[in-house]
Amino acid sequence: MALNDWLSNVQLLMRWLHVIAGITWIGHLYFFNFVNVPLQGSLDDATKKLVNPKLMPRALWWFRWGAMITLLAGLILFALTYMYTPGKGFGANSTFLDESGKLTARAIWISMGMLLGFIMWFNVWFIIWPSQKKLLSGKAGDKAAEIRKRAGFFSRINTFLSGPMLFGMLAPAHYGASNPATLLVAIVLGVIAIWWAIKTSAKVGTSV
């Protein structure tokens, strides 16, 4: 039986969106960084014209619509956890401010998430897609080298902002500490992961 009040309807429907369409998107950005780079750099230039044509545009349609739907879900759930109060409406609640006036380590850790998280939709939308629609269009003419090293690089970027926006995402709800010593600790765990993952993606899978 669904719960009687809406809030809390709507917050779960939200954060299942929010998560679902998360997955799809970071899901991508992993595979074209840890699986489809290596990849690339094995095939021949014949064997690539086959190939990616019927598979990049698929695989960057999930990838951009997944972190457009993330984006999305992600600031109504935003507002309905942090800046809504039942029965007073819309403005920043005791989650987000302290009885002092101070963000509180929940506020600080989803801020983190979400500049982040910000940066890489922002990145996906208007440096990576327009990138790679070139590249795929066949208008990026003299200038394919340099328009595919400017995607891919944008790319590693997401790549490695991936580790501390995903800690700061979940530190809300499971972790109560906030400090520039956290927030570094996370920033840091969350680079090095994800550096390990690169470093060895082009080692991993390549015998059964």
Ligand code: HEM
Second form
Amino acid sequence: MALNDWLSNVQLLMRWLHVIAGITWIGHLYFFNFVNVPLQGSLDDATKKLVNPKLMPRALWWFRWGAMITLLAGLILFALTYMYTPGKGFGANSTFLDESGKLTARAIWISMGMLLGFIMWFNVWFIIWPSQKKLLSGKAGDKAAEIRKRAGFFSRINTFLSGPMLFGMLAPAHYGASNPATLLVAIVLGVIAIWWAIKTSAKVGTSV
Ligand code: HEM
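Moving on from the form predicted alone, please list the structure of the form predicted in complex with this ligand.
Okay, now the whole complex, with that chain kicking things off.
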């Protein structure tokens, strides 16, 4: 039976919007890092000039707006899940703070996830996209190589952060217990998975 209270319905809608936008964002991030970086290395300059001005603006549009909607829907989801009690209004609820006023395990996990997600969103909007805009508009001039390197570096950082960030998104509602060891394992596993994917991306898919 469907729940008919407004909070459950709005929460589900925000959860869905958050995850579908997150897939769009991180999907493009992985396309850039696992597919496009190795591909670009194998293209000659003439092909790059033909392909990139058509490919990159499209891909970067979904990438940056995916990031924006993910953040906004994520913040609304946070407010409704941790900062709202029906009948009482806004303020930290029992999902965020326990009876003794300490952060719950769920709150600790989502704080880690949101911190990493926020850093990633910041990198997209204030470093990667402005750099790419300069490169694509031809305004980078003789700084092009430096700007490309900086954008690529922060894109790599975001790719590494995405591994632990996703543990921080999934653990709150589906795992619970949090202590320094569980957080450390999540961070290490997340980084190792991305490291493996980057290493593998240099070798796979060059033939069928
Ligand atoms: C940008 C900053 C982000 C913020 C502020 C944020 C916030 C949140 C919040 C508050 C939740 C609910 C946690 C709970 O139910 O206890 C959540 C869950 C989730 N988020 Fe994020 N998030 C961010 C980035 C991302 C990204 C980039 C993805 C990539 C796909 C993502 C995927 C998810 C998933 C899969 C869930 C779990 C949904 C569930 O278990 O029902 N989030 N996020």
